[in-house]
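One chain is shown next in structure tokens, namely the form predicted on its own.
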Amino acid sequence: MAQATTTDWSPHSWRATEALQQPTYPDEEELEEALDYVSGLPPLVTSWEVENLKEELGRAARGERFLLQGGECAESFADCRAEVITSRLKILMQMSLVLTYGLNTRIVRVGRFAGQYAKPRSSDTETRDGTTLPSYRGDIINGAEFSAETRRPDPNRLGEAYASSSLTLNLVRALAEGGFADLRHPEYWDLDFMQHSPLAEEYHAIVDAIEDTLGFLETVTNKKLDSLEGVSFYTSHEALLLPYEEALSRSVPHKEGIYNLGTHLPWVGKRTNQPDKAHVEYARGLQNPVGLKVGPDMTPSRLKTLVRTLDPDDEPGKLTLISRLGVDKVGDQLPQLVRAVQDIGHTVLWISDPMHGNTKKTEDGTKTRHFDDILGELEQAFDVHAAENSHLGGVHFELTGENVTECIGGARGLSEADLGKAYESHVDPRLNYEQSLEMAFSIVRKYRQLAG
């Protein structure tokens, strides 16, 4: 890391700048006690894992890997249960197998979990029936129930967030290292949705080819697939609640610099990515690879400043740019942003988040996203990078392994009338199991179109 970023930075130097999207805790002493407690707990991840991920992301930037990043819009403590974690991991594993086969490249799997407990909000308060309370900012800060007691920012939730992250990581590691998700048996996957898709024949051909390939590998190696190689799984979350992130930022023996050991890949969100504000100040000095959300308000000049700030040495794998522009804007805005980064000569990993720029509300105020908009932005992102002699090296989805009804469309043709059947998210709508797997097949189809 450049000398300038080590001599004028520390894990708490962000405190000298303006910090957006932070809650107001009523008892500062109680907050400091909670932070002292968290800072004394063991790390959730290791520096070796962080460095391994950075190397993998560097390869993805060169086109040698493809990043699949996905998980909850906002985790809840109540969902720290085996069946929820298992279903979430299963869909990511199955998507990664489809992508591995279809893209003919190794997949870097990064879960949007084990720490995604804080959410930015458009307003500090929420009013219902004449009563105004603090907005729900995620379980690490307060509760979703609309009551004065629950919405009060509670420092004790910091320890609970750490505990839930630790329990989640423990199960994920056990499943990923032990062989999981019936990878040798695609016929066990829940693929009933395929019969409703106009691409059903093409989807089934891919599944049959995957099954034949895995069978061939088992025959020639005389080994089961799950014994050939352990599966690496990394974690990520938005580094939003800065006091908590600082408490998990540590030095490690025999290595220089500071690591955020609460996650492998922290990212800076759209609402907090101002170059002179606290979140960028915090992220710029970390040894971790860092993600940066790039929204429709991003200008080429500002992006250049952010890239130079967060990746001063043009380090392979250091910076992942996550575009989230919206289906109606990506075609016009992404090219100039890609060219801006090319102008300064930095090699970054570009990935597409086609979820956040496509959120809409129904007439009754329900948040939703349309499958066609999500796929439309993603396909345009592939096209733009191809046209600009750039490389789209990954995708970022909000998804769940459950068959919720939060996003409209997909092969099943979910409509607004279906949203009330199983709408469970407290914050943003997620792709369900079927829509997520369909999206993986659609990525393969688009990739092959470009390659052909």
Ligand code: PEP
The other form holds:
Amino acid sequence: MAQATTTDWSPHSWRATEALQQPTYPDEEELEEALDYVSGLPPLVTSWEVENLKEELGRAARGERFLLQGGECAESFADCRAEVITSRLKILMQMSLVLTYGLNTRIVRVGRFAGQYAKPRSSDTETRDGTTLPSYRGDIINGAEFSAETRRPDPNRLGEAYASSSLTLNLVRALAEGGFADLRHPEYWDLDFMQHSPLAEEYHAIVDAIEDTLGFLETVTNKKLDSLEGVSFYTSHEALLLPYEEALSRSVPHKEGIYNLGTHLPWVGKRTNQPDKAHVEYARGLQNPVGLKVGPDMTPSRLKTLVRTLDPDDEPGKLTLISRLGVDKVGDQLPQLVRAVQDIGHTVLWISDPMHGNTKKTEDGTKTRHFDDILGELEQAFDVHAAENSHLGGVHFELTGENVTECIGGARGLSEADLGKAYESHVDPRLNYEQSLEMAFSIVRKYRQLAG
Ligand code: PEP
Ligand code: CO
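Same protein, different form: I have the form predicted on its own, so give me the form predicted together with the ligand.
Shown next: the complete complex, the earlier chain at its head.
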């Protein structure tokens, strides 16, 4: 098998294996030009940041941190705007505040942003009213609009994806470093509709308690707690479009190996996680920490092969397993998968993505997810890990800071009839701002219940 040793790995060794979910570009030369251009651009992240994240994830695997990974199912170029990016950061900051306080643990914040532009699809083509066109595969490949021109895979989009990632990251970094992210001013993160939310009281009680404690500490120590002024955000996306990922895979001075410098945490999706195919081959040689989606088709023996392939040295923080089994399957399937990793003596970070195993279609064909299914899978994942002498070290959500109506349920009781009001996703349904915050409170409740 191709993954036998890391010595025969290079950022392009995946090209000798079968690559699923890749577009067919009409013009090979145009593609090569676009890739050359991206290869010459500066990195989006640094190897130090990547190493820091790996260390943090290693701590999360040992129970000393909790990972909050969240963001869009798919970013779009059109949404590379201040309001959208800022709202997304606000909800992640609010969730992480609730989690830090409730879990009494430091939270590692990883966005699904600054590069989440490629999507796997179940079919290569889509037919509407007798016309068949390539499926929409994310803005890095083609456009969502159903026209021959827009759906044509366009290599110029590679540079645009790089540029949008960079513009997003620039604002994220600026906001995270100063002022806005200051823990002494959590009111900066309030979203407009917060004041009407049924959760507002519970949330503001936490904010007030934190403000009192910090004020007290600064008074008795007579010191300004400078470290409260900023927070760190890391980036992640599905490493799906391999030629693009390869173009951002670089060596750096004074360090061994190759880093993907297009994101801190690339992950391999459920549809491309076969041990002998291209995405695993690409991911296995990187210095970055990598994520692996684990779906209901995963067997314990395949998982063992994948863990040995992606984390051959059992390196702390190297591998994050993201289970996404569905509320009906997690109780049956997760225990054997957790045991499989224990059997081979590896320490990985297990987190739960309670979104992707719980997608349903309404009668009119709208994709949705029920809040109770999402929470149900998450709570069962906590229970399974506790019963297996393991622990759940984080969560992975598709969410937005906007007031969309894509998932059903939650404190405001969104129903199927409400979905039409503000359904904006071109791909998977996301938790809206309020549902996300509620999820954070629910995690705290579950965590405390288990802690007894
Ligand atoms: C996703 O995370 O958007 C996704 C496609 O997930 P999965 O690979 O788990 O289906
Ligand atoms: Co998705």
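Note that this is a predicted model, so its numbers are computed, not measured. Numbering follows the first chain given and starts at 1. Note that the rigid core is defined as the largest set of C-alphas that superpose within 1.5 Å between two forms.
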Subject >> Residue shift check between these two forms, rigid core fit, residue 252 Cα at least 2 Å >> reply: no
Subject >> Displaced residue check between these two forms: residue 217, CA, 2 Å or over, core reference >> reply: yes
